[in-house]
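As structure tokens, one chain now follows by itself in the form predicted alone.
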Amino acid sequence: MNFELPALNRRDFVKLISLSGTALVIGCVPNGQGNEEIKKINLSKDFDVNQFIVINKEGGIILFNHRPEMGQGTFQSIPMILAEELEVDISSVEIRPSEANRDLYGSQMVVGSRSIQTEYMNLRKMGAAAREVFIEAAANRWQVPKENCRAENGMVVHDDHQASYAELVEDASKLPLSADPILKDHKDFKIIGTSVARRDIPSKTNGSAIFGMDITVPDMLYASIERSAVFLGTVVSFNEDELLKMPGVQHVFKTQRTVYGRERHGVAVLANTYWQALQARKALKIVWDDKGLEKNTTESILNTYKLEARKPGVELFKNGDSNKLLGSKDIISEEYITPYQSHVPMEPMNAIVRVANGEAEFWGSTQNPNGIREHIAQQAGIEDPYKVKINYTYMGGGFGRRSMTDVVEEATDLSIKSGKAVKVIWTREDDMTQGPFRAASFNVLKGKLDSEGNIEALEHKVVAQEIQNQTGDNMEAGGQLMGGINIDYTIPHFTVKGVLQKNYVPISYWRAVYHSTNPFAHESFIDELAHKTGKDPAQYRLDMLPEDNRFTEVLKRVMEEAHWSEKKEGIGKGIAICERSGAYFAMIVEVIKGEKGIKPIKITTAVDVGTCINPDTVKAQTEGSIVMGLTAAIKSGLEIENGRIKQQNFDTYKLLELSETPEIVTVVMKNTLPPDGAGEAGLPTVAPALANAIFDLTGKRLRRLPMDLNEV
């Protein structure tokens, strides 16, 4: 996959050396920001900064984590870049989050991972950078060619002189850093491509990990709302008098959010405690203008997108020409069904906002934090973003969801009206039911073979709702809808399609993202194409791809792995593979015929990442990933009757649980390409491996999620 790789600004970069008899401080702006009005950095004689290394004559040093921790493992991953280049024992070293400061960082937002594939190379500068001037220093105190100087965990060496870098800060601290360092090869690497145990891991397992529900700040108000259950509801009125009367009750507002560009109303109450604030909203008597969104349901959009699909929709990705084709006898035609899904995450969603005499600040668990910087501040008219303090914390969960800005909209607004800090808090029912969700949708895949059983043309349709064109009146179909369909595939004729579908159910990014439900469809027809034809399904792929495409690669490695080609009695084998923000996968699902109906019993995947940060990592990602695919495959989907979502909680909305989890097996392919993507890699092949699987034990073809295992 080609990306461009983040720039080093030379003179960002000597910008934020701080010239301290006690300290070096080394950062640079990631991602090519070239911002000149660099924030002036601070040094506290705790080394608390801004910067990605801290180094001072103690020994101590400090590398900096400016990505938010989610799960997904860059609270370790990042410092191990720099620990890789600066020549320091990861071990030994402080790991530190950063604050929230787009100025010194870039973009801190995590989503779509992307923080390790879009910073790697910068952050390899600035370790390498900080090794060559600790070298350089070494060398001109010992009057001796640098060339002739090496570093080695946290020392500079020379055949006849040592120093450590705590011996050398001052004269380090001095010079002017290199903006184009020596890198080092990939051969010599000792910490890139090892599993470090990360460090975050204990104190989220011993309960002393902080997370923004855990957070409370003085003289602080807790927040419920009761918001429209058809999303587009508005309210007509409430009781707010007799509210007013409960214990602890201190303010009853309406509020609103805003979710692509459409407001969500509700009915907050603020009280002492969130005890007596969720016990007065559930005394509240709200009538509400339903817009007639109460007609709605699953069958009926459904309906809607059957529709849709017949139109010729816009053409998102051609090779050939299928349409003359596809117009012949003797096509091949199936549909495939995914619904709506919920993030729900182990943290609910939280926020706490403090507004006040021109200042903010807000605390909680976000994947945007400088996205709410901006909001908080143009939403309480504060000219100067700065003047809104970011306090973000590791957070319980967040596949998408705490990307947006929608719930610390709630509590600003709160915030404002009651002068108070106001801590919003969504229950478990808010968060499943309210949204935003993945969006659901009806693919339609039409094929056509010729005289050898190979794919001539196929053509692929995908009806759904698109994340960035929620409203107004521009109909046409973008890009984002295809995510997931594999055009490495040399189809003589191939087309991709969209029908651009809105409504007023709303939708966001959820893990994986279109990858989550396009591979589905697709994988499952090439599956079918291949079984059509007699041909082995891993073969059949194997025959449209290039030999040295990266498909290639770890669709023979998990045939390897897996052992495709032995069957077993009793055994059903499914494959699919698909890329997913850079990084190739390739899966194998095994199920048996149980008492309950169908069972998968072993999820076998090949994960190329390019160069892999730290494997186990990997593993864990792909691992929850899988678990995550397998929930949405078989266990969950939101259904809407009366216009709003049916399912509310865990009773309903059923996850997998650890008995119900096959083994998996990850293997980590290694190469010395750049880094990509690894928090989605799993997801998007598991339930089309699963369909595969489930034919070839059974011969029935399943082709709507979730799938009932036990009525198969």
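Positions refer to the first chain, counted from 1. The structure displayed is predicted, hence computed values, not measured ones. Between two forms, the rigid core is the largest collection of C-alphas that superpose within 1.5 Å. First, how it differs from the form predicted in complex with its partner chain.
- Relative to the superposed core, residue 644 shifts its CA atom by less than 2 Å between these two forms.
- In the core-superposed comparison between these two forms, residue 471 has its Cα shifted by less than 2 Å.
- Put the two forms on the same core and the Cα of residue 663 is off by less than 2 Å between these two forms.
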Contents of the next structure:
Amino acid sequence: MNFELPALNRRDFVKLISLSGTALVIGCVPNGQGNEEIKKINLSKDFDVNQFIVINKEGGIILFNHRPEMGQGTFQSIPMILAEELEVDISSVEIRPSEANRDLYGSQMVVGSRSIQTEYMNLRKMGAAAREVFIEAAANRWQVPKENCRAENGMVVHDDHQASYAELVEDASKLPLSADPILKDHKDFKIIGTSVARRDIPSKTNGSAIFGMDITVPDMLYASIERSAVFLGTVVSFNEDELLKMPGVQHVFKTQRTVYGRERHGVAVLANTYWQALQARKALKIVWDDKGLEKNTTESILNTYKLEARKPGVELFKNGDSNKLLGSKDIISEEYITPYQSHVPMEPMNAIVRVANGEAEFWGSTQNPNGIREHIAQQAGIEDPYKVKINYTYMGGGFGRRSMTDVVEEATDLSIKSGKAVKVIWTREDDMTQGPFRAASFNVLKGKLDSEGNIEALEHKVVAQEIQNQTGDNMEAGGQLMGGINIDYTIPHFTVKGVLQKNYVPISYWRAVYHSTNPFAHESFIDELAHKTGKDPAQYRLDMLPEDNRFTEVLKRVMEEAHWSEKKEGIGKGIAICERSGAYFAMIVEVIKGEKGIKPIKITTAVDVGTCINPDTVKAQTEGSIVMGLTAAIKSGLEIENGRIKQQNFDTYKLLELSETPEIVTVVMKNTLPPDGAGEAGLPTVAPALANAIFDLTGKRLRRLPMDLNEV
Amino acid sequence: MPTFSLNINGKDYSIDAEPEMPLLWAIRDYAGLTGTKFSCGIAQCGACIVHIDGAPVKSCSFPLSAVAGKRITTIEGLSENNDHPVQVAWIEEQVPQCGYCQSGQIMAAVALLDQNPNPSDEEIDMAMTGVLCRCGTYPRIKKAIRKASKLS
Ligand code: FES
Ligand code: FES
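Same protein, different state: after the form predicted alone, show the form predicted in complex with its partner chain.
Below, the chain from earlier opens the complete complex, with every other chain and molecule after it.
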């Protein structure tokens, strides 16, 4: 098997080390109090480590990283941090994914843009500690004070001497490691903050990068599964005998998967080739018991949400007493609606699992390697989870969808039933119609202005399902529902309320999660209030934010970059701000009215991600977030008809095209705070900034997504 | 099952499969060339684009029976050393994110530039319509195509 980035297991590590002679091995070890310690480790004995580095006698520096790469460029950013403190050239650091192992590496989940955030300090300390022992080893060897030695470019240098890390590694490995090495000053950074080319990119331009979809293992069957279109339907009967006569078909099984506590049923066709499995699946005749769910539609669900919005809801945030003020007259109130969305990563979901002889193996792309190990072990009744081998590859997009284990559950079930390795491949239609989806929401905002037009009271009520509370009787709305609502605005009386919804449509994490819906309502409404008072919407926001706030800085920066105050004939401008995963961003969208309706022509963003490791990666992530945000704002939205998802494929669930992508300008702010997640910055502000721009140009206010730009 | 002889990247393959099976699966599952991707299966996304006699074709919707005697080029056949001008431009502009759509993007761009070495913005827009990228690499794709047009 040719994986681009082979994940090595511990046996291989030990072998690798013994082959390369004495090495300095520094790991990041959990200390049991939720923190981590940097120390020298012995790989054949110390099992409880997160990421670690090996510096061997040949001068090789290998960084074993414990989180998968999903296309967000962390496999470039992470070695940069290490190389900075270690004083080596970035190209001399090799990065390898570790195998999945929760005991060894803790959580390996890649979600919420957190990879860089968590590793930053650990990596710096590892690099600095190693640099210090190299300097000490050299100073000892030359009998000179270590203050007179410095590290540069993989060497320790003194006025009269110099030695490479490779020459010093044996001595260095015998010295004690400082638990608190001195970190470099920001102003001395040579690598952090520069744009370094990503290493995975060449393999992604010639077809050699391997994704889960590309793997085959010997003696494997392909499975295609017809699942209940109304999600919770059950199988009454199916035409197994007929199908078994079709070319290549080996088995037809009932199967199931669990999605947030609910069993979801289907019928799987297992065949020698994927094409045969697909053909046979088309001939399936399943009688379903749809349990009355087929009566649901988008509008029936929305009507329920509208009725539910009359309930008082749970107060998720409260400042002052907006209840009293908003009970009086002169209230401004508006409603905003967002639909369900599908993740549709370009690589459809897939998984290969082989369960045999009390062991199992998985091959595929995942945001959650440990979850998969545990899931397979439990499902296959394998007591020791480490008898489940996890092989993970590049991911053809995750966006939250690949943090789930449901597809692996299907593959495991079918492998147990057939006794073979089974590769389950979802079709695009499966992917689009089965979910779990980004939650739909109904937002009601109420505001009251004082005599100067300032917001005196504001209430934002979110009516939506909650990912972590989809079933059962608990109807208490949780804090998750208020994601993305900006409570930094100084509003004397400000309440956020949640009314929890439960229904049969499955939901899950989707890029930026609730930040992808709430800010549309919130930042549109703030704009509406600004216009009511006749104030400039950007200044209106600035007036509500404390002076030295990170929001203030990105706002001012984006206003300058996009020449906010210059009005141009025929161009509408809209602004919005948001914070997500610790990253602050402000966005200005510019629109014109063309022959075929409104057209966004330029999107300018200022983004503050704290210390920016690799500006080009932050820019790329912001561009990607904007395209996904624009897709959700003007192109795609799922509808429910007869209890099932109406859109089936990209012919009706449209993605933004190259020709529709406006000019994108991203300004990355300079900042010395620890790095924040950059993977979602830009998505939440697209819809509100666009709606605000459309209002600016046309006086028309769009409050439901996706917006139809041809209709304005 | 009938046998089809295919010429992919200058190499001959003989494949036993149903005539209506799409070329995509012959390339991936029979010839073992996995650079060409499956994503929508209905000619809507472009992940599966290959060249047939130099023209871009969505291989997920092109039956095996129609390719006999034709010259097929996949992403793997573009260059020996990843140095086709479009590949070079793609790397310089740091286009790919997850990378899954990129074989199709590159094959579409190569076909465009072969036909029209100096495309206008509108011509680029047109040629790249129906080649989708969920990661949103479009701004860079545009830049890379312009760069490649200068390189070649
Ligand atoms: S897979 Fe062929 S166009 Fe989408
Ligand atoms: S790079 Fe991920 S889909 Fe295009």
